[in-house]
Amino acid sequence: MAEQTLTLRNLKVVFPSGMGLIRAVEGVDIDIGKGESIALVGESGCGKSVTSMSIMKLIESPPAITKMDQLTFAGDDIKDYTPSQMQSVRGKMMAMIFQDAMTSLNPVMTCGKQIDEMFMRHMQLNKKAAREETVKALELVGVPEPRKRAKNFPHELSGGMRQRVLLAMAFACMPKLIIADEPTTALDVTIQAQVLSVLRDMQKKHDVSLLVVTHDLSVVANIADTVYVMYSGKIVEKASVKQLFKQPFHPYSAGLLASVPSLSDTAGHFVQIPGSVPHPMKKPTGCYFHPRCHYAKDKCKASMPPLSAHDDGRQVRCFYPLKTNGGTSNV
């Protein structure tokens, strides 16, 4: 069995409210394995973001009741860290990449200085070592003149340096784990591409562990080795990549893909699915995909199906699942 870099077992995050209880995450395992690239994918409102703070936990406890079962990095057991614990962990072992570099940057502050407190945090290196190696992570990631642009602030430059920075910062310690939140959201078609070539390139160089959030299954099919998605603060499958594109099992999976436009599609319309995502406090008995699943029956509408396991490998949270449909939904 491959070496482990995270393990995750039957986490729950529960928003207290004066009008009931906002059910965020329920019940999610993750396994990450050393050097292995991860992705979550799902909706907007899914519990991905809250699954992934979670894990680094940047979730306030009050206001939000998390609970889990197990959370072990790197060999040791940090479900009952302090904040404290997790200040030493946060940055040298395990980085954050946020999805909107402006609002994730100190804006009176330079690019160079926020990454030299990188450097002085957990290397404990004086102020121009930091530099030096600011400089050398800068250059690391693509960004031109490295030098000049430690000296930038954030508003100075492009989204896509930007993002670079952000990149900069989270390898800049070479942690064994990276979170990428929505990494690419608000960059164009043709940036997104650069970051998440030199995200890849960085992971594969630097054998890091990679969990990517994202409801984007281009950047799935660019980076991942394993897909989690998730739905309603569940996880419904579990696959390879190859697996999930090839024949997806849960109906969600296969409307997801569906509803990604494709250069071939002859058929002159865009697939969507109905609905939306359940209110995390008025949630639907039963499965929670029921309401916009054109498979649903009776019993999908009585009680929730466990997420089982499957002669591929791969693990669906699905009673009718779509293996015999060809992969393919008109959900």
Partner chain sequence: MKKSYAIKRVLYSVFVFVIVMALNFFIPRIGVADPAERYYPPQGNMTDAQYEIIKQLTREQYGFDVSTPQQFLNYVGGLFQGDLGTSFRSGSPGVMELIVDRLPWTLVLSVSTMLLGLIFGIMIGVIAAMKRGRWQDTTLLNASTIMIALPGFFIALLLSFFLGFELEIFPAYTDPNMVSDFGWNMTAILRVIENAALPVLSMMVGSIVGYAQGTRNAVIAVTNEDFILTAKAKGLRNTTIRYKHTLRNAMLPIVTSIGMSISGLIGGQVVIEQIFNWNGMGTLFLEANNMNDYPLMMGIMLLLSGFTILAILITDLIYVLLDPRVTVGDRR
Second form
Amino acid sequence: MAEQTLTLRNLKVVFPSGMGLIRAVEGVDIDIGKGESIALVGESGCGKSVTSMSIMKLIESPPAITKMDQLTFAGDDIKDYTPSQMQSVRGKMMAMIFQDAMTSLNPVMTCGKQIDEMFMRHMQLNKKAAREETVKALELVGVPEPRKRAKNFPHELSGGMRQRVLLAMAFACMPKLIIADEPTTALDVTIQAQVLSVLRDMQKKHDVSLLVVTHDLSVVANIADTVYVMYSGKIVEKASVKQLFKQPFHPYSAGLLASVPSLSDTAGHFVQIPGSVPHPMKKPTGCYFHPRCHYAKDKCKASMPPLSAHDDGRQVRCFYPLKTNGGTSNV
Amino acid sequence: MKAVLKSIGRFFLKRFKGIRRFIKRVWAHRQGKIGLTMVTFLVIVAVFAPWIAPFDPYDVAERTTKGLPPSTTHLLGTTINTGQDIFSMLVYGTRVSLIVGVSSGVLIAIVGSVLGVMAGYIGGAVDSFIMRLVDVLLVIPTLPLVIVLTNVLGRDFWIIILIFVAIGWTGLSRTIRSLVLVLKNSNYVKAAELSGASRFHIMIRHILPGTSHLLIMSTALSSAGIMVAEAGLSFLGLGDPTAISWGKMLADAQSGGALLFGAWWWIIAPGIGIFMAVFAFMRIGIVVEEILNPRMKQSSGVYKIFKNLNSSYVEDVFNSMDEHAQIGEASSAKGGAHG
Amino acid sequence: MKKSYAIKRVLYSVFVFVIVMALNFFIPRIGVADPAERYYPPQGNMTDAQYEIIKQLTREQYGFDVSTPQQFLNYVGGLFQGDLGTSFRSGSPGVMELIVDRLPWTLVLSVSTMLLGLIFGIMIGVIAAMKRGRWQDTTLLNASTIMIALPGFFIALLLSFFLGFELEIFPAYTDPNMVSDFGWNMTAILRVIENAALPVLSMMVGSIVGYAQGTRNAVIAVTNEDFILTAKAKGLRNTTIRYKHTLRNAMLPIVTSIGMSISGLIGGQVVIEQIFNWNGMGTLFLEANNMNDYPLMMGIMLLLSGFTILAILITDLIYVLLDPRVTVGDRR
Amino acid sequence: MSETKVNPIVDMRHVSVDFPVKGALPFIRKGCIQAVSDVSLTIHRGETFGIVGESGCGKSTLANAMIGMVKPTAGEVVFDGKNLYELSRDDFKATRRDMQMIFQDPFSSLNPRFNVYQIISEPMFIRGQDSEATMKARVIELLELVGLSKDDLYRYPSDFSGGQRQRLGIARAIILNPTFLVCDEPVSALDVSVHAQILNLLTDIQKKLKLTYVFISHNLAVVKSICDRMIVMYLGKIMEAGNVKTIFDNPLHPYTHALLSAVLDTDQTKQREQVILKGDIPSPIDPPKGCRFYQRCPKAMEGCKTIPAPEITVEEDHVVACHYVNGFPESVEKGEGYDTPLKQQADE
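Having gone through the form predicted on its own, I am curious about the other one (the form predicted in complex with the partner chain); can you provide its structure?
Up next: the whole complex, starting with the chain shown before.
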């Protein structure tokens, strides 16, 4: 606990809309240790991206309304940082990798220039020196002919190369924390493997903390140490990857894991979670997952279970967690 | 054959229903309400002009009333040179503007959509021909072209409308074409093709309905544009010489010395007429555009909501998110109260 | 890739110009068997025999005595030598000379309208986009809803009435001696500026609002793009994001809209010149129309269309320079 | 031997599909995209046939050629004994009613202006043989089959979640009782937690209606679970083909290995060694002359650059196109040092 990179306590985000407030994130706590790799897993609309953006304070207000109890980053309390203070934290101390490199890169600027900006802004380098650093950074993430590639515009590169450019940009100033929002979703499987391995190697080598936001459990398995599972704006389970894959405690995590087809499956039938993710304006009462849960009891319909601690630092938000005994993940 | 007739019948029935629903949506908009009210008002004025106008606007015999400023008898005064009642002229002028504007707008919608759908759906040589035509018509300055054509073809009312249509369809057909290209490649059209749908079926059931909102928008906007163009043409003295129109009133005002003698009412009145008509149709067009493409508007809407948010309500919602809070009840009750 | 795109655009512009040229040639020939009838319509007190003689003279004078294809070839050949034909005016001046006399005066108006409109329009648009939802933005929105419904010539009349006749700030009519007395000295230039003030003002209002609205929408659209978020996540300063990332991208649709707006600007100027008695191509065109002077009308039309084609071509080429993504695909 | 015994529903023979690419200047053609080149396959009645590959490998084009949406530039497609592209217009339409498709994106595949009844009944409406009442009854029957209720009949697509929309798409696809259904990545646009629902629904329907499926996917685990036979495609060519069991028991092609290693196995003890391919998927405009995979292949040899790899049957119902597996063919000119391994590019 000594070297904590990020501590986030009780993050809440709502978006006003014509019909009332959209409750995007409802009290999320996240801890990231130095050099640790954390995954935030959930389906679309569960608030995982909003959470990651809130950590960087990139959620625009208006329209969003954000509230949190604590946000400590690298020993500094950045909860009340002004926008201009945040500007010198972002990019330098914490960086972000976005999902779609095509739209995340400025189409009318060469890739090199976009990375140069990082060095010019945060290291006060001149153009020429910045370009040298850029070439080095591109080389680090495995871009062949980095000097030439730096002069290319984003649309001239392939999807994998563009994603690497984003990686180079994120690692440019060797930040303490990198937030990767669905870093490989837009890529093909073989390219995905390349990019993930680069990301993992870079992270381990430079001892950078990593927060990966994804819906893809194979990404989680590849890259994370600890997993937070989010459902409908709340954390429902926190566990190490090994623990979670071995025995999920929350029925949702269990369903999620089981619904991923695996090569060792032999049956032609897939384990399924019934129903679909609730609309953020029409969340059910009680536990948000209870309408889709096989184990739901009356208590689940009445009140939201607390996020309770279990052994090995695991946390589960469920009145009736699936303990190891039954092995009931097979529904 | 029967199926074809049936589908045509259904198409129109659905269109009528669709239009009614659509007008309701426009009406739900504050701006749309303004536009619809104004258009209705103008239509009433145009239809009942003889009953509304207190004097005969063509009457130039009464020379005693020259150049009167607005008063209770002559609501908007009279002209300096002929003593015509300006209010009556304004009322009658509505007819010309609306007929030219609306009929050109509707015809443009028809021509533009037919050509646009042809270009987009048939493609190939038809597409290139239509699009090259569009490019050519777009580079020729409109008003001079209209003037040349009226010179060559005559200044009859309907000829003027036809000229406006012949020139005005270009923008619409280009937009329709690109929309058709999108619709044509959509998966639901592919599914219909797989089920053996004919081109005709796809056109009637999928493609044309997909363009309908765009057509309403274009009709409104091009009507407005053509009213301005018609006023400009009449202002230059090149409109239909027998009709009373707002543009011609402005031209008379200028040539009749309204500027010189300070007869401001003579200039303002037709100007307001043009403004009202154009404004009304523009409103409708813009509202439809917003309904079609809500992204632009939404952002400012959200700002408004954000400004008017009740902070204690937000606080309540935040508190309800805390651990152990009776979240379900709180959220449902408060959500209902706000909505 | 870019080079071939540019070549393609240039070739296409030439093609469009050729079509416009053909239209120009054929429009006056619509609906009459003999072009001479169009150029010299029958007068009431003329016997058939007299009219036939006059037609024959007209044919010879304007080169209608050869076959239509031959006439077209002659027309095109003349164009290449800068000859737009002979005006129907007394003294048979060449169309080209007439136009060349008026052209600079027209350009004074249109170029200054365009530049002022663009500068103020973009400035206001950027401000409105930055202050989205606040009074600057709503003012622009309201102004544009009103201005868009006010035709330029009505604004011109109002300005001429209030600023010209009532308050006498600017001349309500163009000084008839402005053109003849012009020389490159301070007083003459000032006089031009003074006289151009009202026409430029009345055309400018509309174009400022138009460009401002367009700029605002373009800037807001770019602000919502993902790469702006990336730029923020990089910790760049607001000014860097605004000028290096947002504006550069927002310029793209603006550039296209400039090319598109030129045709309308030229058309509207015809009326404005008439109101202020400005001695430009617009008034020349209306004079020609009143005298059924077809060679002159069609010459002006051709020139105006040529300008528009050129302007669109230039904006297209600028677009290519600004946007690296443009390759060979059909952008329009 | 088996081909004569089983009456195949689809038989594709040497099918190629090229798309022309417009050149810079008019009248100059730059070249063409070889989306599918020389693919032959048979699909047996009642089976689920998997097509696996990454984006740009031609799997969707191949499927489109199968159902008559894209005319092949070469080769023939025989469906149910009829050569699809030689049929008369009416026969073609009638034949095509036996085929349907389920699309990847459930949001763009339903007309947003239509209600559920109109969407699902459209194929029947197009056929134009049924009364309104029969159509309604049939739609309600289908809605229940796909797990929706008849209360949804007059709702619009925007009222449904992604998974529910996909159910609507399935109902529309099976309303005319087709025999052949192409599922083009039917779950990849959906939330993870509903994947299983849709896959289960598809397999249930197949059992009930005795359909033949073509299942396009990039996820080998899904293909393993639901397919009987499969092909692995890369840049328009078949890399490996055959019985799913055989292939998974004994994957031979290096590309198949790479795809396999990308599949997550939640059982951490079984996690295989990761094969990470270098480089990018090359453009199909100018594909390599030899083996199309050689640039990224960890086993590539000098000869792979120039000598195309023929599809060779290695065991019953298992075809592999790879020089590393099959050795270079005897008959061709191989050149100097053809079997020396290619040097790994320095980019990893």
